[in-house]
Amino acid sequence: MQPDIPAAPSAPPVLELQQLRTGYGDVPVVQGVDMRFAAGRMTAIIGSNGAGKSTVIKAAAGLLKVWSGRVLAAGADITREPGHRRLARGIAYVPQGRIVLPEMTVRENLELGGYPLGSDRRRVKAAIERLVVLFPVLGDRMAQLAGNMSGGEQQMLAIARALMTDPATVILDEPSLGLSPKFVDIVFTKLQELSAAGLTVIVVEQKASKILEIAQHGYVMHTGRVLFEGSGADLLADEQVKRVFLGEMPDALAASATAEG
């Protein structure tokens, strides 16, 4: 009979929440999340306007100040390391909005994004040579102010840049917001590209239903909880998660929701 084999020890998630609360002010927003992130998976986070969707990823990215609970990268405690820190932890932010700074060329907000890399130039060529790549229209426009690109190619720029450090980990808040069908489809095509390649993708978005059949995983939010969650073809099926998504949730549906997890 052969001796049982303990399991080797998984590794922890790449990026963890904690009975994470925070708010603006004196403004509760998020209250008590708990939210898992595994290695190269893409994870959606979905709900209605006001859920709190954003304000827990810029806890995440040491953006917002932490009330209480904790925030772990593979399972250090990083709650109360500024965003820099974290980048240089490889967890990287893309902010809502498309942000560029428009009076400089797509080869100036690139190297902006590599300024961590520091001063040698070999290592920001390189970085810039992998994400034409990825993005060839940003190859095309390298001399182009970023003010005159069009509102899709901008949020490309504002993905690659974030991109430039080649980070584990990228949280993305929004990164439809405002974009053409046409872009749209070309953002989440990248997104998927970006998760299939290893990277670890975090993604708030306005699309639920989009981003949920490409998505590993999701967390629907309502009123700072989590409320469902799930692989996103299930929350795709869910029908109290259709609800959410119309609107149409009854208060004691949401508490119920909110004391079964």
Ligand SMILES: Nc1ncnc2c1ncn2[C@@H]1O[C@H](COP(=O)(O)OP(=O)(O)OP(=O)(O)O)[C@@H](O)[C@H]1O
Given for the second form:
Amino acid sequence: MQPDIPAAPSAPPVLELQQLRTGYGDVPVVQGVDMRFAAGRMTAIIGSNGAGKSTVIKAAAGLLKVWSGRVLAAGADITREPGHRRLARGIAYVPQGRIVLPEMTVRENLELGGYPLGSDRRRVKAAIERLVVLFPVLGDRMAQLAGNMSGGEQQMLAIARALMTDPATVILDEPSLGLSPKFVDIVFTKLQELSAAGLTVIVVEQKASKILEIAQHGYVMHTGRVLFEGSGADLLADEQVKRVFLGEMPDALAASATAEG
Amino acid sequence: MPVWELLVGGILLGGLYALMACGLNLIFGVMGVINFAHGDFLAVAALITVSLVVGLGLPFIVAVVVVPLLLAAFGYVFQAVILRRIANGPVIMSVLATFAVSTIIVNGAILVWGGSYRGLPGVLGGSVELFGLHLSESRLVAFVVAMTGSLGVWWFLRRTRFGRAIRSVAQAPELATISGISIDRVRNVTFALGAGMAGLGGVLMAPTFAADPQLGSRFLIKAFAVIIVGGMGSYPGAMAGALLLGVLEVFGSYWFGPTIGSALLFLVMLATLLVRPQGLFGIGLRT
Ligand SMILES: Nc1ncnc2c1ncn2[C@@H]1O[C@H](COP(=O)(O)OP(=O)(O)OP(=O)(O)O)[C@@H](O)[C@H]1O
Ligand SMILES: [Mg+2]
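Now that the form predicted on its own has been shown, please provide the structure of the form predicted in complex with the named molecule.
Then the entire complex follows, led off by the chain already shown.
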């Protein structure tokens, strides 16, 4: 099933979901999902609105109680581990909707992401400097309130913040949501760069064909289940996937989010 | 009585209100919990202070240090053991829990101290002359320590790493979690901090106002007036509202008598609710 990575049975995937079930209140949303995220690979999760993509990765990030099944990080069972410990395991998460603290400056937002670095100012400063190289747009905006930035800049900030502790894995929920086409390209290029530099990237996307072009692996979700799994190229070529999920989707969500921002 | 003297008297009283209201507002802003036991924390702190100073003959300064720590410890345990378990439930649960603790504290205090008023005769009983005004030493000390405490906590929230963590939990709990911040821990510390502030307020009021076990509810409702006028969840709002209402109460009591003076606070509170329900600074726990 995974021809694009060398089979190394000794190295378990950085993150693995086994028969995961979860939902909100007593409404089930995710109904038995298996996913494996191999180290160094970019994996895309696509699917229509309401398919349960965000719900799956929220559970993986420890923000939602898992009903049954398991979440494994490098082989260790972290199903019941509270969400604030994920970063210490090298797993960062960028939620849907480019969430930043609007009343704090760019620097303060980044410092928040660097919370686990402790109170050693030099470490925090070094991390910020490293990220400014990756995201030059943030460099001259350090003292600006995050709320006053454009949507694209806020998304950059949200991604940069998640990378403050230099995690090995980052989970992103629709990083392109509500961005202009130019910024979508910028964000995707950035993801590609990060992935090429060795970061394990797990990305939920509506821009399905675009993300499958750069992802090595992909899952297609529908009504809380995984319908298809395969390499990015295979999924792109699959007639069924093409017909149902890769048509030009009316990206209503994106449009409304742009109107807000 | 000259206007200046009233104004200063009001500001001094406002300092105590600030300490109390800031703690209450901090707890509300970060945890979404309305702590109905907040006034009782203050009352018990005042009564413990009387016991330490009058009963055991310890210096007042000992109470200033020890009693807030005691209350903070109590607050920590209450949050960690009870409130934490119901944090995800409906708001009414935390309301009932703090209300229950309030009742338990009041009745416990009546058992321990009896129902009558207790004061601290002779502690900080002198007066100081400042800019030609005669000010009671106890009120002046209470004001200075209370403002130092409130501003100190504000500085802590603004400038320290953990203070930022507290603010981020207030503004975006999910974001705090994914930044590696334990929300439980932040809530424990926040509640302890608020309880400690109420404790310090109780210690500081003991030399000026006689305390009794039922004092809490009278203070609590004033603290509500303060945070509604200042803005729910806003720290500087609580400080500004406290000073404003302190002054208002003193002027009102002087001109119209203490009954109307106190009632004035609630008139202003009602007016705020009608005209500017977000209060002076009602903008979440910012700045
Ligand atoms: N907080 C919530 N409370 C209750 N139901 C929710 C909540 N969040 C999502 N849902 C429901 O769960 C289902 C899956 O939602 P989810 O957000 O996981 O979908 P998604 O695949 O991420 O969709 P989108 O592409 O629109 O973001 C939907 O039916 C949604 O209504
Ligand atoms: Mg989603």
